[in-house]
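Shown here is one chain on its own, the form predicted on its own, set out as structure tokens.
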Amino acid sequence: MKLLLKKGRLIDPGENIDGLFDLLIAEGKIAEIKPQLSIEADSEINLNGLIVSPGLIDLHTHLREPGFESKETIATGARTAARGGFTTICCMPNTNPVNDSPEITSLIKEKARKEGLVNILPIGAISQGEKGEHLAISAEMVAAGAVGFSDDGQPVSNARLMKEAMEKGAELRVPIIDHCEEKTLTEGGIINEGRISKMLGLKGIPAAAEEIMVARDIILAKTYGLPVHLAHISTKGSVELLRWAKENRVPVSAEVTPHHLLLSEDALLSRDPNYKVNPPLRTEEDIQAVRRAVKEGWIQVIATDHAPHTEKEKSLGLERAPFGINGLETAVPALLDRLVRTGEFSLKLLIMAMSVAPARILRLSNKGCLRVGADADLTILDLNRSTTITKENFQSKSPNTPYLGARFQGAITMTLVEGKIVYQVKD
């Protein structure tokens, strides 16, 4: 099966493409990438100058399958995730059973090649239960499709186990996720510690909690040469700690989440549980450091910690609410439209942030990138089509988004994973 994609403007910044080229897919694989391209295919698409990025992955979801299937499946998230661009989606074992053990990684990788339209790659617990008491990192979880380790939702508290997971992490050859939060700093806390948690008179979550196991971690990549990735890095102070780890040469990499990027604590003044997450969102002098960061390449990876929550949680009030926002469908679109049109992200970066960062931090050597020989993993974009996020239109079970009723200027038009059509857009 030959598909030809005719006039797409390719962008690829890790293989230093940005052009208007025609793409071939055979068998899978990207084929050919030449200028103009005069071949008998199977089925021909003109793109007439669309943007073709390499297929966007996605290093922080939770699909809640096993024992969450109200709020989200494997089959629902994998259909969620093709429609926001994504082609590879890694989910985190806060499951119901953790997974913790080859018998639950085989599990979700079979569901995922049953049920799942996109490449969904499983994380492992750091810890048996995640207790945080007890490695649960192996081979043999590696060898059953783990392809990292975290115990998110969970910090790590034990600096000790830390190390230990960092060890067997470097043996493996595979990242481990830190969950940044000193717990005796956020028992019982509802929003950002700070002006807005005063004038609601809510228990706040210090930007100190995240900053401390920031700082550990990074002291702990220091000490030892052991590589360790930080989750959904929120703070001004976390990002100074990164900075300082980049011009020493620490082995530590980093993401943020969309929400961290775009949003800020005043829009808790709303009480909506649809902003309440955790990290929780900052301040406005938060979000321009994570913006800085990501430009400056302190922060490597845009993740959205997609976590889908039922409507009936997240009616219960700012108090009683789960965190989480649901993240897949409309990471895409809230980036293009406010950070890439208003010039601020060029389209590059996002790209090297969404595609190119995570797959090299997972060691896909096939994906990530637009090369002949790559699997034929491909996000199209459209920047002048607007989206609409709607209750009606979402693929996910859980619409818990603060972006209902959101019109934003840029578009998924189609997301292709190993050469066929997984979304299409309707018109």
Ligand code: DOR
Given for the second form:
Amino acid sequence: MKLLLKKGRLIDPGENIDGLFDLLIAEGKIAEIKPQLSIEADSEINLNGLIVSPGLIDLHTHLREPGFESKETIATGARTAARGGFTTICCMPNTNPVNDSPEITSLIKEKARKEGLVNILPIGAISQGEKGEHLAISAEMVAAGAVGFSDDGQPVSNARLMKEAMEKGAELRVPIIDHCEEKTLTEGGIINEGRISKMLGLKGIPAAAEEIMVARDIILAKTYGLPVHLAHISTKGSVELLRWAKENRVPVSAEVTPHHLLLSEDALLSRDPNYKVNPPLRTEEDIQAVRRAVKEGWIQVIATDHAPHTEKEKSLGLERAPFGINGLETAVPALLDRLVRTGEFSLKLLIMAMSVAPARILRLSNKGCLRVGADADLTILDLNRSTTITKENFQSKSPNTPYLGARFQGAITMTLVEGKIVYQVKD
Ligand code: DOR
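So that was the form predicted on its own. Now I'd like the form predicted together with the ligand, please.
Entire complex below, previous chain first.
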């Protein structure tokens, strides 16, 4: 099967490509890229200048299966990812049972193979049951398909265990992803500790709880020369530590979510549980700091932390509702509208942070690039088309987004995985 994409604006910051090209797909791979190709293909699509990005890769997705299928399943999560322009998603292990064994990893891989429209790469747990006591990481889990390890949702409180995890990750050549939270400071917290928590009389989650763990991980990485990846960075203090780490060549990478780039704690004045997330939405100053960190390369990745929860759970009120924002379908339109259209982020930077950089962290040499021979995983974007976020057109099982009703300028028009169209916008 040959598919010819005509006149796309190909952007791949990793390969230094930005221009109008024809791209030929054959047998699921990128077969040719030329300013003009005259080839008899099985089908041909004229893109008329739409953006062609290497398929987006989400380093941080919660799929909820096994165990919490009322929130999301592998099948619904994959459809949601395709709709959101993601061709590869990495699913976190805080399922029930926790993905801490080759058996669970294999089960997820098998379901993903049968039902997953996109590439689904499991992240295994660092510790057994995510309890922070005994290391779960194993070569067998990597062989079964785990591409990294994290106790996401839970921090690794024990520094010795974290060091051992980093050693094991280096040995197996897979990233160790830490959810940075000092639990003794966050117990009972609902929203960011500060002005809004005081106004609402709610227990706060201090920035210090994140920064203490960011500092610990950076010190471990520096002392032992072991890489670590820090999940959902949200504070100015963490950014300052990451800047120091970069300047001192510490092998640390980090990610930020779209919601920490776009939304502040002020939104919590509405008491809408759809803004309740961990780490919490922070201050305007923190938002400016994480944006700068992406521009400077101190934070390399934008990852959604797609955390679906049912409408019923989110209607329990701010104090009782679970933490989490549904992110896969809103990430690209929101970021295109609020950061690219406004000129704050270039498209190149967005593609770097959402495809090229995560592929490098995962060591995926055939993804996250527009190179002849690479997998034809592609995301096609239209900057002039708008997207309206409604419950009705959500693919995800859970509508827990703070953007219901929002209209963004910027849309995903097509998602292709190994040359196959897995999502196409309807006119
Ligand atoms: O808000 C969050 N939700 N933060 C996490 O760390 C976990 C996630 C979840 O699993 O719902």
